[in-house]
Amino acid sequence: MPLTPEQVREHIPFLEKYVYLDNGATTPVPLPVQEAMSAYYNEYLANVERGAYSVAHEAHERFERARENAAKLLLGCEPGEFVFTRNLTHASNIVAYALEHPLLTTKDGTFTLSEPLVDWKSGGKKNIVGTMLEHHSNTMPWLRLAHHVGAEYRVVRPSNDMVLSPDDLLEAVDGNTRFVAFQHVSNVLGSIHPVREITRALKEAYPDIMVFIDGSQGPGHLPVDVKDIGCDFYGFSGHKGPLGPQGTGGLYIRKEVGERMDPMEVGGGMMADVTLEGYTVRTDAVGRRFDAGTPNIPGMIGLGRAAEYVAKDIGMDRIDERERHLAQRLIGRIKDLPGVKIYGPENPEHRGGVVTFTIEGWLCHDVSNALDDGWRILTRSGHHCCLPLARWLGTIDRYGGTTRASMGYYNMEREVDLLAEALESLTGG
């Protein structure tokens, strides 16, 4: 039987002390995930790759099993297409580096450059397309890339209810667009975008466009199938939806693209051969090409167990349904409070478990502090690493940003109701 919210709460002692509604920033790590990490330290502590003794072999097998769990259960891809990362920021920077630097390898003792992923120089000025809704980690790498390669950076604004549409993106791209980056779910607005339809529309119109999706609020919150989406890259952080430890994450790379990518880091583990004249990178699995150096072994083992926890022990559909239910319950309770403004899609089908709001006359940080001081309710306040969006919404100068309540499967209706009652008290409603 799937774990109930009450059973999951028993695995997260932290929830006994607080009403935790900051899951969009980071999530608690359940005891079964912690236990998987502790088992590494206590039972089979060894480095991975090439160890001949039994414990090293076990460590390597469990590490690769974690990769398989994360790849298949969270993204629906093969382990060979999956790169362990520190977080989404690491994932986007891996891709940005490869878009700027052609694959470097050696042949007959001489370094050679392969054909670049993108020829940025010939055939007119190329462009990169992003959106107004993005987290800084899905904006800054592409801004820097555009500057380095001399490309134009174009920005899309959603035309309807804060939800991106295929038409929004198609209006921005043209024959010189080489790369498009957009989010799956907004960490500020809760918008769930039709990423499959957007990706397919882009690929149909311009087959050479490469698509990167920021899935930081995707895996662990809702089912994800990157093959069905059809994107070239999909990155996420393990410490959000998947309930994994901080410093973990993943990146799906379409195999045909990954084979042409130069890794951002080089060193032990990712090479096929090294001489004093040069080196060649691994080709046995695209994902391992990016495994330079000793990885965060216990963290990734924790991520693999977390993938099982959300996908098998609970179920992605159940998580998705409950988080949406909690968000709509909160919206229904606070939408008519005096001075309260809620941001994001009005259509519940297009909103995940995020409710972001402002209160007239209040700075957002004062709201969060008051909720903590008076009711031990933990929310996030500020620009949520989306400064362009906050300025576009007009919330920075007036409120210092917004206050955000982001739900987890383990949150209870009574906690949502307590937040509503607290806001009613603050607003005099």
Contents of the next structure:
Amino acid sequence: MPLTPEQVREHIPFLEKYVYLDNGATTPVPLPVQEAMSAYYNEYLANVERGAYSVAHEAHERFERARENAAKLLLGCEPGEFVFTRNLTHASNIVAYALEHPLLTTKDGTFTLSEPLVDWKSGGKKNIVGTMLEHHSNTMPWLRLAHHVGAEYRVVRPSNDMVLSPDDLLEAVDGNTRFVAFQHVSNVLGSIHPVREITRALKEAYPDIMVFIDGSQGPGHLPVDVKDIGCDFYGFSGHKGPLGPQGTGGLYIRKEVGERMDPMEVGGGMMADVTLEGYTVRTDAVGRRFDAGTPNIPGMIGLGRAAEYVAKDIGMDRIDERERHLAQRLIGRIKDLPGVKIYGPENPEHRGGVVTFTIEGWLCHDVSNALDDGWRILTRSGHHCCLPLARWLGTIDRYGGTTRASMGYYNMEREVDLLAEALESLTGG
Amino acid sequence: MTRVMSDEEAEEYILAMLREAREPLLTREIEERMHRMDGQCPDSSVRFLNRLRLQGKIKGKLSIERRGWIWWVERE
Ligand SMILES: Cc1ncc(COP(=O)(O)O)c(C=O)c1O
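Would you generate the structure of this protein in the form predicted in complex with its partner chain, following the form predicted alone above?
Zooming out: every chain and molecule, the one shown earlier first.
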């Protein structure tokens, strides 16, 4: 039987004290995930891929099992294509680095630069395409990359209902586009974009374009199958939807691309051989090429258990359905309150569990502070690390940004109703 | 571009501002005054003000009539 929201709440004691509606920022870590992590500390603590003794073997096995769980259950990819990261930001930076730096490794005894992943130089000026909706972590790495490689950075705006469409993207790309980065789910608007259709349309029109998807708000909120999407890269945060520990995340890299990528960090664990003239990077598994140094072993073991928790113990479809339901319930209750404006898709099919709003005359931070102080309701306020979007929406000057309630599977209808009542008191509605 | 003040500088500035004010100030008013001198709290203003409130250095409460939080210092 799948875990009910009430059962999940028993695994998250923190929820007894607060109405936690800031799941878009980070999520609580349920007790079974914490237990998997403490088992590492208490029962089989050792470094991975280093020692030959039995406990080291067990630690290594469990670490790799965690990678397999996270890869298969959260993204639908093979463990060899899965890189453990600290967060989504780490994932996008790994990709940006490799797009700028050709792979350096020893070939035929000589330390050699390989063919670059992208040829930025020959032909006309190249371009990178992003969108207006992106988090800073899915904008800044590409702005810097574009600057360093002399490419243009183009920005797509959604033409309808704050949801990106294949046509929106197709309008921006051309034969000189080399890389496109866009989100799966907006942390501000709650928009769920048709990433499969967009990726396929882009690849069909220009097969050489590489596609990065920011899935920070994806896995753990809804089912994700990167193979079906057809992207080259898909990054996510382990500490959000998947209910993994803070400081964890992951990156899917399509195998053929990964084999040609230069790792951002070099050192122990990711090399096949080192001499004083040069080194050879690992080629046995793409994922491990990016594990330089001792990884966050307990964190990753936690992420592996968290993947099982959301995908098997609860079920991604159930989570998706419930978060959408809670968001729609809140929208229904607050949309007509005086001065309240809700941002994001009107069509409920295109909106996940995020409800972002402003109240006329109020600073968003004052609203959030009032909700905490008066009702113990925890929400996020501000630009949500999406300054270009906040400026485009015009919320920064007027309200200091927006206030956001973001749902988890374990949130209750009564909590959403309490938020609605609190907003009624604030607005006099 | 506005300058982000250090914690000490922002605290001193806010305390002086609240001491001089004749009535409690809204978050927005504090922000505007800081912007006028090209300054910005190290944190978002509300977070910073709230921190000062929880440390007992200033008082603050919600004012529904004025549509926001109001902040003041107790007079000796
Ligand atoms: C859409 C989106 N992208 C990127 C990020 C950054 O994620 P992380 O903090 O895991 O690096 C976030 C975090 O809020 C996000 O919501």
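Between two forms, the rigid core is defined as the largest C-alpha subset superposing within 1.5 Å. Keep in mind that what you see is a predicted model, and the values were worked out from it rather than measured. Shifts are known only where both forms have a C-alpha. Residue numbers count along the first chain shown, from 1.
In sequence order, 107 to 110 is the sole run of at least 3 consecutive residues whose Cα positions differ by 2 Å or more between these two forms once the rigid core is superposed.
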